[in-house]
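So this first bit is one chain, no partners, the form predicted alone, shown in structure tokens.
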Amino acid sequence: MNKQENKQAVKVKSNSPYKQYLLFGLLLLLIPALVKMGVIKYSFLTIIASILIYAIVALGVNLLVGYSGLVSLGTAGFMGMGTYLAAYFTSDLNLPFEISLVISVAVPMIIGVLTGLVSLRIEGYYLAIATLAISEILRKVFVEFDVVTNGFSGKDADYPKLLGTFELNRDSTFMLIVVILVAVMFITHNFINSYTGRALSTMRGSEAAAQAMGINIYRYRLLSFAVAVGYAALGGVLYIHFIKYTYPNAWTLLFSLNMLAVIIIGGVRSIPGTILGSFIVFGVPDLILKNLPVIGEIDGLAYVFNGVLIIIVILLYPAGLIQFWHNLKMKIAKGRKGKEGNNA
């Protein structure tokens, strides 16, 4: 193989993730049509949309935990903040959706940078507790600052209106979520394969080695927190404009733990693994288990079985379910090579 063919092979290989993300997005865009045809239940569209929104948030958590090596339990608070800000700006102040989106993501990111300052002095379990405290403070604000948040009554919003003219409905808002998810997957892929991503990976492996290589630990810690919080806030904006309702008790420690479960089950440091983990944690109970006989007929039993499933996955595939997919592809590739050898 000459140099030109080598370059083409490398180019095809490097572009393959983008093609996979686009194909995944195109398949998701078919779901509203399948719902109208009756192939998929009407209620499933809401569940799938929620899974995709949670996947966006989990991608941020994966960047923080998988690449920076920083543990955060504040995801729920920042996503909740995104929902309340977006609802307030669009419903109360009547700001355009685009302006509301920018502000609702930017404000939590600033707080995320301040949270990153905390990580400069503490880490590990202490950092997790500190971020949990910040999340609980935010949740308390959601309750007490009722002039903006309506307290325990929660906050309402509507489907977004793009450019002040195009009013979206349920199906078109779902498509918007899919487009944003694919865009976030592209951005995340570029981010982790850039100098910044390599710097974060080096920092996660050894901070001493990273500093010896001239990597500014403080700058990249702040950046990783800002990006993770930005993803969470973006997910919150999409959530409030699709689900159209938010309330304080939705943003608890359990939600943050579920976000960590998503990346552990799907696969740390893996974009497809994060999407897969979101489907397992948030989708399997409602999409599959609740529709099975006996399991679906008893309230709460579907979530018990899902918990058991998660434990089994962790025991069998500690690197995440994406490891199973990689192993399967290797076996298929070996099988093909074996057949080619026999034919030769």
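Only the largest set of C-alpha atoms that superpose within 1.5 Å between the two forms is called the rigid core. Numbering follows the first chain given and starts at 1. It should be emphasised that the depicted structure is a prediction, and the values quoted were computed from it without experimental measurement. What changes on going to the form predicted in complex with its partner chain:
- The Cα position of residue 306 differs by 2 Å or more between the two forms after fitting on the rigid core.
- Superposition on the rigid core between the two forms places the CA atom of residue 69 less than 2 Å from its counterpart.
- Once the rigid core is used as the reference frame, the Cα position of residue 315 differs between the two forms by 2 Å or more.
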Contents of the next structure:
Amino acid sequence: MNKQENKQAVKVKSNSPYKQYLLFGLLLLLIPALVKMGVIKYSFLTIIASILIYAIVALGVNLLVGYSGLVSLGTAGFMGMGTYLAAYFTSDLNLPFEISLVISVAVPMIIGVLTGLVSLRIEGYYLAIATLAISEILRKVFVEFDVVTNGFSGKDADYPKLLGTFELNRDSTFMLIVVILVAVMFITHNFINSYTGRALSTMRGSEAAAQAMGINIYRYRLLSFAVAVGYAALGGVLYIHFIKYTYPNAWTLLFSLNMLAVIIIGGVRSIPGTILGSFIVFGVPDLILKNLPVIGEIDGLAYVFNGVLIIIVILLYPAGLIQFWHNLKMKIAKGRKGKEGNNA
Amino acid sequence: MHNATHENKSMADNVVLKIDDLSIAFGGLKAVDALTFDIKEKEIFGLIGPNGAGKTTAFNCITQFYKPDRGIVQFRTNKGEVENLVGKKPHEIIRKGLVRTFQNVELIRELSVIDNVLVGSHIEFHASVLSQIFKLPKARKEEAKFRQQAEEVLRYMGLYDIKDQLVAGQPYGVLKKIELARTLMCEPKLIILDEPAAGLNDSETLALTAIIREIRDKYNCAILLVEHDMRFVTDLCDRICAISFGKLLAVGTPQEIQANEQVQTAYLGKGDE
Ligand SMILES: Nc1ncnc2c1ncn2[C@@H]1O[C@H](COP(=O)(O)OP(=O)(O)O)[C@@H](O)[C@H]1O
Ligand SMILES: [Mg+2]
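For comparison with the form predicted alone, would you give the structure of this protein in the form predicted in complex with its partner chain?
Below, the chain from earlier opens the complete complex, with every other chain and molecule after it.
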């Protein structure tokens, strides 16, 4: 009996979540059809697409904060840079979507690495300060460098054209976002479960242990920050090709802080938690609260909601709201075991 | 005082670690003061001394967590070359074949027991990031190979049954064992253990004595350890170095150390430290 229980416990842990991710993606792919059928409001598709894009960005933030123990306050700047570059390459230069995508992700990553090279050498928390500065500089660039960015009026782009032939529309771009999100979930899962992922967790948990085991802390900090910037820029590219519009004030410190809120509320060190967090932080105010009578009228409702939620979560669910789900699963598993025991 | 080539010649063939004139001070406090000793291949070597004598500090100077003010740390690497470790970065040391544990157990609470042990073979992994995120054959093979090795080590240490549990919440004695297991993943030439028996009861301590001897034989490595428990040290060690206030008192066999007057004085009135 005991042995069996042990085996079950092990299995639950090592079960790969790919199937769950795929199922999640398939369900999301149904949404455009549900909108057509009138089950879901037309405007909700945009909100959900934004939530999914922000989830990609937040996965990078979680990699950084949850696994590497670093904090970036520049997520907005790097994501914004992704939007502007992609808009410039596809709208102004008429470059193919794929090439624009690669450059628009690579350039912010290079700038991220340069920021990291300077700030990560001594102490991890310098990164927060350096990224805050870089992000503000970038926003200034979005405003001032108007030959490329159009200044305060912002910049437009179209839905993507894949391989130079397939012009996507609103629905198929949504589907592209879903596919990329699921791919990013897969990749992130593999990454955190690789030796590199263990190295990141180790340097977060104990710098002494990391060094004694041959982990070059500086190098791994740089790597994880570069990846987080890459995710942010990828999110930016998807954003500009779905929302089709970017402007400087979308990329403020507040946005970067919201990204931290996503992982704190959803669950640090959890992929499903990150997705959940994105739905709560960016979804609940727009999808639910705004439609409520009286409450929906309050100005700055989203801030109040997120602020209060963070406090509640930190006090009651330090592992994030995804804990609810884990507890539920445990209860179900226990219930089953109890029944089996009774039968035997 | 010495030049490098001279030092290389001065290290006998069967010596794996030789520290010479090692010194470090914190403010006015000479935590390690002109410490000199050597460790032979496959030797189990004990470093003893009252609390605050500078044992941990000496370990930190050897493994380059602290930069010594003076002195050299010669080490015969796993490639058979003799190198001075002073000036190297802490993360470079394990690649030479020198691995350590910590007095205050440094494990990762959020990782499982086996994942913590796998961190010990970090330097043996070579798959690229791309190979890892797409789980290409190279990354997969590597991971499987070292996971199997980690399982063997865990079985050997009697930790196999808890391999998938989190480290957080494990009893202290188990943590000490996991940390020891982690050192066995990198084909070490010398393992440095800072108070490996702390927190263990009598029977566990006895078992640890046997395990450490076995490790020496199985992995063909030398072991340098700090321990307060005099019986543990005299039972286990081939030679012992006693220090007090950072200074060397005596080096010798357990019998010689026990008979040494200076050592007795240093320990007098300090109870059973
Ligand atoms: N990083 C440090 N800064 C200042 N003093 C230190 C530091 N590390 C150790 N010391 C001092 O050096 C002395 C030796 O400490 P330690 O090596 O830990 O002794 P032990 O022999 O018990 O391991 C102690 O007086 C301790 O306070
Ligand atoms: Mg000590």
